[in-house]
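Just one chain is shown here, as structure tokens, and it is the form predicted alone.
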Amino acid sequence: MRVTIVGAGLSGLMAARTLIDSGHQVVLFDKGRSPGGRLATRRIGNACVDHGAQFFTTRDRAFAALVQQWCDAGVAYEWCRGFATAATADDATGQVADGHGHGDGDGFARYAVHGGMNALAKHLAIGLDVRCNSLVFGIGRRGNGWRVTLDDASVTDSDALVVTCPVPQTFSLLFTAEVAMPEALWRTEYDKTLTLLAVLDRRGAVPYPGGLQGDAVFTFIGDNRAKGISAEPALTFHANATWSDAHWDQPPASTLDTLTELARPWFGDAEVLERQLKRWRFATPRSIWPEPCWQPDGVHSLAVAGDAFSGPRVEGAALSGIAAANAVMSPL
């Protein structure tokens, strides 16, 4: 088959790979200037900062032995197995009170990507047609096939289509061509991220392993050296879904500056070199939907992926776009 991807995120990747190990032939399409979506890394200066996604978890086996993959190709590794909390973290010596760092207590491995999150992303997609600053404008039916239309009015004809972007962005696409989602799925909603990367000119407060969570403004907290990605001190912070969504629409300058006050306890003695606000507007879906993936009735060439199916770890998201491929690969 000719298959079409929207989204060249993790879900259209693991969608795309599944696709090609069996034969078919795959072109994605994505906005972004690169691959990976919420597997984001950017560089300031000499610093490296991943900005969406910080690290991974393995619960399911198939997932697991995926890992064991990357970690075998030299691409993935165990950071740590859990992080301090705020409440057992001093931020005056940035060591954690019981001296060990797993705040969580589950025992699972996190996993972070040398060099980033995002060289994942680059690693899945060698080999693969991916089309960035690609925006799609429309998708339609074509006898038994689907026409994706470009913003610049290019097409493109396939015989199967994947759509992975975040729910409501494809329930716009797939209206345009008289696809009806379930209003549960279409009505999906999602937590909004406003991100502050800061780059120091010494070591920061943020305790062992180089991960906090549970601080009162900010999910997570992030140090990019400690991680083993980073040349140079540099911190990423998370506001938490409600911090974020009241300051959403201040100025982007007004809130840089309140989030790095915010976040002036983590920096300890170091001073901050340099900046950045992140926002991310479809950072954490609400609701999940209850498969990994979502055909119409009757209709096996297409399916809808993504975060919002599987949930929103990198697993699921990985999971719904494997899910999504074996879908449009099956029989009716």
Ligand SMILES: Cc1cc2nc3c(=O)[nH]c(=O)nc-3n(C[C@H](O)[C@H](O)[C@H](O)COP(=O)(O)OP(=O)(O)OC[C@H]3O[C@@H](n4cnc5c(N)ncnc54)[C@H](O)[C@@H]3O)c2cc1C
The other form holds:
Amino acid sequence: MRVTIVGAGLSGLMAARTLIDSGHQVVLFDKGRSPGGRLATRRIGNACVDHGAQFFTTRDRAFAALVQQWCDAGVAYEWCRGFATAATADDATGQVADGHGHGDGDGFARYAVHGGMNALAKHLAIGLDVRCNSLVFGIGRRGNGWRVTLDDASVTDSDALVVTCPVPQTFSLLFTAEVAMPEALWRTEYDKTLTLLAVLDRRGAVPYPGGLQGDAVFTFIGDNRAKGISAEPALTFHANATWSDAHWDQPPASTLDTLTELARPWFGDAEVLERQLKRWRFATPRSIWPEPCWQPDGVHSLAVAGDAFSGPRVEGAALSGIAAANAVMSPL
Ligand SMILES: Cc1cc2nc3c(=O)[nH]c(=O)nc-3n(C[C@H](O)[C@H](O)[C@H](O)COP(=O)(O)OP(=O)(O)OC[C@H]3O[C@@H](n4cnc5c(N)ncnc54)[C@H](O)[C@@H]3O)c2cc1C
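If the one shown is the form predicted alone, what is the structure of the form predicted together with the named molecule?
Let us now look at the entire complex, which starts with that chain.
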């Protein structure tokens, strides 16, 4: 089969790898400059900063086996087994209050990626036909297959189609193809995230192991150097959904200033050398579809996937992509 995949985030990449392994021809289109989607890493001078997903966990055995392969290949590594919490951190010293650290918190491994989370996407994209800077503008049926049209009016025909954008974006594409998604699915809402990236002149005050949860405003504070991906001290601050929604329409400069003030206790004695704001409109799905992917009744050549299907995290995106590939390969 010739299969087109819309979106080269983790779902799309895992769908592609699964299809290629079964001998199918795959082309992926992504509107971004490089594959990865929310597996996003930015270079700021000599600093390397994860500004989307920060780490991943394994709950499913198949995903755990996949992560083991990534670790064996030298791509991923176990970062820690739990994070500090704001309640236990002494922000004056940067040490954890009881002096022992909480990095072994709940005993479950948190994995990171050498060179930043986006390096996992680059690894998975090796040997794939990934066409970036390619916005899919419309989808239509073409005989027994599918036609996707890019915003430069070029078209690509295929026997099967996997769509892995966040659901609201998928909905508008499928609308043009007159494919009706169930209302409960197309109404999937996403939380927004406003993210502050701060490069410091010395170590900040994020306690061991360089990740912290439970702050009043930030769902996660990450120290990219302590994590092992950055040569320079650089912190990531993800504001929570309520805060991000309330400040979404504020001018970016004022949001950056406000976030910087809120983050200041975690800078310790360090000066901020550079700061940037990242806005994630579709950060986290608020509801999860009960199946790992969706197909219209009786149409096996189309599957819709993404983290709104198998869970709002790296693991869910990967499993959903694999499920979508298997769905379009299964006989009618
Ligand atoms: C701020 C933040 C923090 C997070 N932290 C964690 C974490 O610590 N741990 C964890 O497990 N998960 C985390 N997540 C969630 C995790 O990143 C996602 O679940 C996962 O990366 C989603 O992958 P995906 O392939 O489903 O979607 P995406 O990565 O969003 O991929 C979809 C792709 O579709 C492309 N696209 C959309 N529309 C079009 C179009 N019309 N044409 C072409 N391309 C299109 C986009 O460019 C994108 O690359 C976080 C997410 C965010 C935003």
